[in-house]
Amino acid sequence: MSKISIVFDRVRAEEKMLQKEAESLGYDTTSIDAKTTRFSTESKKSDYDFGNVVLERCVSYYRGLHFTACLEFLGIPVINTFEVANNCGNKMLTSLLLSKNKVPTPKTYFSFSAEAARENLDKVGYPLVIKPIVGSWGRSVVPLKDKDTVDALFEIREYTDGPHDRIFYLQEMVKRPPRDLRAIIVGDEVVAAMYRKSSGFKTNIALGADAELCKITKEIEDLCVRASKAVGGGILGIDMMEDEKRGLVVHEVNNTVEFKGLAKVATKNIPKTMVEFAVNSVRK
C-alpha cells in the first residue's frame, strides 16, 4: 500500500480534502506539521516514516523552501520539487522562466536599486505595478500612478530596508476587463479553472474577490501547459490576465496552491486529482 505524507504549517480546508481524498482512495495518509519537525546533516531517511510521497503544503513559503530541501536531501519525493518551489515563489524567477519558454506575459522590469528603479519608471512612464518578489494574496502590490506614490513607497523601502526591498520588480499595468483567471494545472491535466472578478485593483479571493467557474477552452489548456513546463512542472497555480490586445498573458505561477472556492463549483474531483498525481509520480 502507498503512504502519502501532507505537510503543512497551519491546517486549512485544502489540507483536509487532500487527507479525505487520500484515504477514501485506500492510501495511508499522515499529516505532518512542519513546525514541529527536525531534520540535521546527520539525518537518515530511515529515521523517519513519510512514506513513498510527500505533499508540501506549508502557507509560509520559505518554511515549505528549506522544508522540501531537506525531504529532497534524504531522497524523499516530494510535490513539488525545490525547483519548482523557488521558482514560482520568486516572481523575478519566474517571469524570466515564461519569457524565457516564450510564455505570453506582462513587461516586466528589473533594477536593484531605487535610482536604477526611477530610472526605468522615467524611460517606460506611469502607471507600472510594484511587487514584492516574494509575497502571495496580492500584499505590498500597488499600482504606482504618479512620482508622488513613487517617492513615498521608496522611502518606505529604504527605511525597511530588508533583503527583498532592495529588487524593485516593476511590471505593466496590463489593460484588462476587471478580473482575472486562476487555473489548477496538475501535470500536464487543467483540471478547473475560474474567474476572479473585483471592482478593484486585486482580484485575489482572499481579499474579497468573487470566484466564477470558467470553461477550460484549448488556449486556456495550452498556455497552462506551457507555463507549467517553464517553472518545472508538478502541481501548480497558473494566474492569467486578459490583454486587450495579446489576449492571455500569464502573470504569476503558484506553487502551494488554493483550492478551496473553485473545489465547491469544478466538475473535476480537484484534491482526488492531486492524490493521485502524487502517488503516481512515484510509481514510474
Contents of the next structure:
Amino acid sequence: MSKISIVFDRVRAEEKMLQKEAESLGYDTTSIDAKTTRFSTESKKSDYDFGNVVLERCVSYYRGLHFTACLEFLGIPVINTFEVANNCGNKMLTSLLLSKNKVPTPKTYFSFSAEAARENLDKVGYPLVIKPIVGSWGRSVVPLKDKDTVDALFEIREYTDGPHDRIFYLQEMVKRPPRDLRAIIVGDEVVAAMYRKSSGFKTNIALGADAELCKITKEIEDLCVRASKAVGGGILGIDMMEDEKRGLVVHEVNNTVEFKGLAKVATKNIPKTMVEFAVNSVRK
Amino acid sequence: MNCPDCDGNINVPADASVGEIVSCPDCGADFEIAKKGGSIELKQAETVGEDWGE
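Mind pulling up the form predicted in complex with its partner chain next to the form predicted alone we just looked at?
And the full complex, kicking off with our chain again.
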C-alpha cells in the first residue's frame, strides 16, 4: 500500500480535502507540519517516515521551497519538485520560461534598479503593471498609470529595500474583459477551470473576485499543457487573460494551487485527481 | 479552551486538526492549534508573510 504525506504550515480546507481523499482511496496518509520538522546534512531517508511521495502544501513559498530541497536531498519524491516550485514561485523565472517555450504571455520588462525601471517605462510608455517577483493573492500588484504613481512607489521601495525590491518586474496591461481564467492542471489533465470576475483591476479570489465555472476548451487545454511543460509540470494553477487581439495569454503559474472554491462546483474531483497523480508519479 | 490573550472562550471543534487556525470571538486574535506532548494547545498564529500564497 502506498503511503502519502501532506506537508503543511497552515491547514486550510485544501489540505483537509487532500487528506480525506487520500484516506478514501485507501492510502496510508500523514499530515506533517513543516514548522516542527528538522533536517540536517547528516539526515537520512530512514530517519523519517514520509512514505512514497510527499505533497508539499505550505502557504509560505520559501518555507515550502526549502523544505522540498531537504526532501529531495533525502531522495524523497515531492510534488511539486524543487525546480518547478522555484520556476513558479518567481514571476520573472516563470515569464522567461513561458516566453522561451513560446507560450503566449504578456510582454514583461525586467530591470534591476529604479533608474533602469524608469527607462523601461519611458521607452515602453504607460500604463504598465508592477508586480513583486515573489508574492501572491495580488499583493503589491499595482497599475502604473502616471509618473506620480511611479515616483511614490519607487520611493517606498527605496525605503523598504527588501532583496526583491531591487528587481523591477513591469508587465504590459493586457486589454481584457473584467475577468481572468484560472485552470488547474494535474500532470497533462486540465481538471477544472473558472473565470474570476471583478469590477476592479485585480481578479484574485482572495480579494473577493467572483468565481464562475468555465468550460475547458481545446485552446485552454493546449495552452495549460504547454505552460505546465514550460515550468516543469506537476500540479499547477495556470492563470490566463483574454487579450483582445492575441486571445489567451498565460500570466502566472501557481505552485501550491488553492482550489477550495473550484472544488465545490467542478465536475471532477480535484483533490482525488491530485492524490492519484502523486501516487502514480512514483509508481512509474 | 481559553484565549491566551483575553481569556475569552474559544470553541475548538472536535474534528479540528493540528495546524488549523481558530479565532477568539471576543478579541479576534488568531491562534494555531498545536500539539505539545500529548495535549493540544493554542499558539499565536503566524501573520501573513510577504511570500504567502499559491
